[in-house]
Amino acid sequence: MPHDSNPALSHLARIGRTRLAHTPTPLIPAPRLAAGISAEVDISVKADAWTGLGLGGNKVRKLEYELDPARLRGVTHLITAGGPHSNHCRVTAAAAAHLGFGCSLVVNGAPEDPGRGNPRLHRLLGARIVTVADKVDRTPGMEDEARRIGAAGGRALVVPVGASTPRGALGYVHSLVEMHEQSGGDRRPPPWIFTSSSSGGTMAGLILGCAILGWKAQLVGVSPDEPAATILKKAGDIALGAARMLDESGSGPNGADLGLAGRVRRATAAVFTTDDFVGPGYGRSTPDGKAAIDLFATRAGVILDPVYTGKAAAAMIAWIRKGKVPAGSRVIFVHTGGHPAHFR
């Protein structure tokens, strides 16, 4: 079915979106990278590190939907939360600056040096930094900050951590549709698609996109932190929530049932996830991750990061070399950004 006649994509077009990303991002062939892995595969990189706003990355696509123009009416500030090196906080601060809002970032823990990496960029973009002790303190911290802004006469929109919500996941339906078109669509065998997956929103959008298009791409989510079963559960739940949003965007008082829920469940069941590449923990580099970063840099001119994409690339390389990805396959590596981590 052509994309312009797909009912679910027609429903998606009805949902409010503030354009922030430079899209479509390119799908870059990487033949020297493939040769360096010593496998008979065709590798391309989906360059979502190049979405533009605030040094880009996957969070820009998600924020386009979180910042639906209807949700921004009367808003004076954006609030979100993350760790002190959060890419999501960086992009949210950039969106606030671009749109003319104040911004507060609730971060758990202080950075080693606030003058480096993402902490430096958070401040450069004009965000107010509120430091809390632990992850569990972030939500109360955002609520306190919203009350402070309200008491001063403003109005805050709270953006959930990572923008990994059903609404935010809709941004990654677009990325999946782009990959489908850029890689030859249904005229060629479906590819393997590797991506880092933590809070679940990016993977959820890819799952929903595959369900919408009926594309049998083999999705592989690589965890940088949590157990594989946890990241798959989160992504599946978010994808189902996003499918419900598309149903509810149809005409009529009850919307139009697109029958997406069953397709999303089947697509989720087909996803592979792995936590074999976490190493010593979140944000801590691994030897395999460092080797993958070096290989991508020297053989593709692509800069990965040690927190997310380096570990995802390590998984892709290992799976290809061990034959988990069959010879002759096409592979797409989704580059979700994060290179400021090199400057921590």
Ligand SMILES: Cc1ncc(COP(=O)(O)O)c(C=O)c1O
Second form
Amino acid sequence: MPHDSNPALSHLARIGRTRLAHTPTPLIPAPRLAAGISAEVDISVKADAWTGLGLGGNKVRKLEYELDPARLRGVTHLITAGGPHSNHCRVTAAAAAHLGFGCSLVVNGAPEDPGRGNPRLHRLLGARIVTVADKVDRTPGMEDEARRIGAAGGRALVVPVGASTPRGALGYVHSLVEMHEQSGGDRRPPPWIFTSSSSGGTMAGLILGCAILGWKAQLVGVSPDEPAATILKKAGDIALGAARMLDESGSGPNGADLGLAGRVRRATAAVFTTDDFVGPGYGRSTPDGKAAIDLFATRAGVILDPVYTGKAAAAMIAWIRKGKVPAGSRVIFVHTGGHPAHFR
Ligand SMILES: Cc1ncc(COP(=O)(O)O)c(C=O)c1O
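Switch from the form predicted on its own to the form predicted together with this ligand and print that structure.
Okay, now the whole complex, with that chain kicking things off.
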């Protein structure tokens, strides 16, 4: 079915969105990278690291829906939270600067001062940094900050951590639709798609996109931190919430339910996730992650990051070399960004 006559995509088009990302991002063939891994596969890189705003990455697509113009009415400030090196905090601060809002970032763990990498960029983008001791203090910290802004006559919109909400995940449906189009649609066998998956919003959007298009791409989510079952559960739940949003966002041609929830459940059941590449823990590098970063750099000119995409690429390489990805397959690696981590 052509995309413009897909009912679920028509529903998606009715949901408010603030354009922030430079899209469609390119799907870049990487024949030298493929040759360095195995001559038997065809690899392309979906360049979502290049979504532009504030050095880009996957979070920009999610923010487009979190920052629905209807939700921004009367808003003076954006608030979000993350670790001191958060990519999500960086692009939220960039969106605030672009749209003319103040921005507060509630960060667990003191960032170094003057700071390098993302902490430096958080400040450069004009954000106010509020430090809390622990991850569990982030939500109360954001609530306190919203109250403080309210007491001063402003109004804050709180963007949840990672923008990994059903609303945010809608941004990733677009990435999936782009990949479908760019890789030959239903005229060619569906590819394997590898992505880093942590708070689940990116994978949720990819799942929902596959459900909407009826595309049997084999999704693989690679964890940088939590157990594989946890990341799959998070992504599946978010995808279901996003499907319900689409079901409710229009009544269909004859008031018909689009039936997306069932399709999302089936698409989620077909997803593979792995936590075999986490190594010693979140943000701690691994030898195979480093090797993957070297291979992408020297054979494709693509800079991955050590926290998320390096480990996801290590998984892709291992799965291809072990034959888990069958010879003759097409593979898409979703480059979700994160390169400021090289400058920590
Ligand atoms: C560079 C990068 N890649 C991947 C991810 C994981 O995406 P998600 O949180 O949507 O699962 C993140 C999340 O922080 C990220 O910053």
